[in-house]
Amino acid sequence: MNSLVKVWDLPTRLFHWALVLSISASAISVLVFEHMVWHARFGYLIASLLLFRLVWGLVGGYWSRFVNFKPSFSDSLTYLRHPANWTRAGHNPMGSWSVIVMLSLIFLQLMTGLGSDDDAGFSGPLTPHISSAWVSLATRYHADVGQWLLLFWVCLHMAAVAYQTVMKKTPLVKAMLSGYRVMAHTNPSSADSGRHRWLAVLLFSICSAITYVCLKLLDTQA
C-alpha cells in the first residue's frame, strides 16, 4: 500500500531555494549589472547557507542528513543496472552524487571569489593574506573554470530532475516544495516539528554570524 512520507523538513527545502535564488542573483548581479558590491554580497550569504547545511547535515531531518545520503560506487552501479528497485524516499544513489559534487563546486567558487582580485578595484576579503600566486590562481578558476564547471554541472541536475519527472513520473520539484513523496515501500519519515524548525532558525543565525565575524576580522587583519 503507498503511503505518504515526509522526505524533506521545511529547513532543507527553504535552504535549496534560497541557494537557487542565491546562486542566480549573485551571477546576474555580476554577468548582467557588473555590480560587484552586491555580488559579493549574495556570495557571504551563500557562504551561510553552505554552513548551515553542513551542520543540518548533521542534526536535521532523517533524510537531509549526510549519513542517509548513499553515494557508493557499489549502489550506484545497483541502482543504474535495476533503477525501479530502489525503494528509499531520499536521495537515489545518483542524486548523492549529484549534491555532493554541487555542495563542492559552489564551495570552490565561493572559496576561490573569496581570494579573487578582478584588477578593476574589487578584491575579495581573502586576498590581503594570500600570496599573489594563489590570488591570480583563485581568480583565474574563478573566472575561468569554476563558473562553467558550475553552470555545466546545474544544467545536468536540471535535466536529471526533468527526466526523472517526466520520464519516470517521479515528482521531485514537488517533493522540494511540499516536503512530500508517495512510496510504496516503507521508510522512515524526517522530522519537521515546530521545535524542529526554531533550531533550524536558531542554527542559521548562528551561521550568519560566524560568517559576519569571519568577514570582519579577514577586513580588519588586512
Ligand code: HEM
Given for the second form:
Amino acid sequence: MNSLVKVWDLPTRLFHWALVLSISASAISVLVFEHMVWHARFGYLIASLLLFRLVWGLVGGYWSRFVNFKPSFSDSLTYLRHPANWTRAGHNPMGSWSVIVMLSLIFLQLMTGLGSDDDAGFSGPLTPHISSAWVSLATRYHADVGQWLLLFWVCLHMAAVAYQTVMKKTPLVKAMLSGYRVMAHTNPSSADSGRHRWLAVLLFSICSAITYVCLKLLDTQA
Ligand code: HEM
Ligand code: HEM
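If the structure you just shared is the form predicted on its own, then what does the corresponding form predicted together with protoporphyrin IX containing FE (HEM) look like?
Below, the chain from earlier opens the complete complex, with every other chain and molecule after it.
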C-alpha cells in the first residue's frame, strides 16, 4: 500500500536550492563579471551551507541523515540489477554515491579557492599561510581541473534526475520542491515540524558564524 511520505524536510530543500543558486552565482561572478570579491563571498556562503549540511546529516530529518543514505556496494549492485524493486524513499544507492562525490568536489573546490591566487590582485585568505608551491597547486586545481570536474558532475546529476523523471516517471524534482513522495507506507516520514525548522535556523546561524570567525582569524593572522 502506498502513502504520502515526507522525504525532504524544508531545511534540506532550502539547502539544496540555496546551493544551486550560490554555486551558479559564484561561477557567474568570476566567469562573466570577473568580480573576484563577489566570487569569494558566494564561496563563503557555500562554506556555511556545506557546514550546515554536515551537521544536518547528523540531526536532520530521517532521510537527510547520512546513516540513512550510507551507500553500500551490495545495495548498489542490487539496485543496478533490479532498480524497480527499490522501494526505499530518499536517495537510491547510486544517488547516495553521487551526492557524496558532489559534496566532496564542492568542498575541494572551496578549499583550493581559499588557497588560490589570480595573479591580478586577488588571492584567497589561506594564501598568506601556505607556501607558494601549495598556492600554485591549489590555483591550478581550482581553475584548470576542479571547475570542470564539478561542472561534469553537476551535468551528470541533472541528467540522472531528468532520466528518472522522464523515462522512469519518478517525480524526484517535485519531491525536492514539495518534500513529498508517494511511497510504500512502510517508509518513515522525515520530521519537519516547526521545532525542527527553528533548530535548522539556529544551526545555520552557528555555521555562518563559525565560517565568519575562521575567515577573520585567517585575515588577522596574515
Ligand atoms: C549547481 C547545481 C546543483 C548542485 C550542486 C546540486 C546538488 C545536489 C545535492 C548535494 C543533492 C543531495 C541533497 C541532500 O541530500 O542534501 C541533490 C539532490 C537532488 N537534486 Fe540537485 N544539485 C544541482 C542542481 C539540480 C537541479 C538543476 C535539479 C533539478 C531541476 C536538481 C534536482 C535534485 C533532486 C531531484 C535531488 C534529489 C535526488 C534524489 O531523490 O535522490 N539538482 N542535488
Ligand atoms: C564552490 C565554490 C567555488 C566555485 C564553484 C569556484 C569556481 C571558480 C571558477 C569557475 C573560476 C574561474 C577559473 C577560470 O578562470 O577559468 C574560479 C577562479 C578563481 N577562484 Fe573560485 N570557486 C569557488 C570558490 C572560491 C573561493 C571560496 C575563493 C577564495 C576566496 C576562490 C578564489 C578563486 C580565485 C583566486 C580564482 C582565480 C584563479 C586564476 O585566475 O587562475 N574561489 N573559481
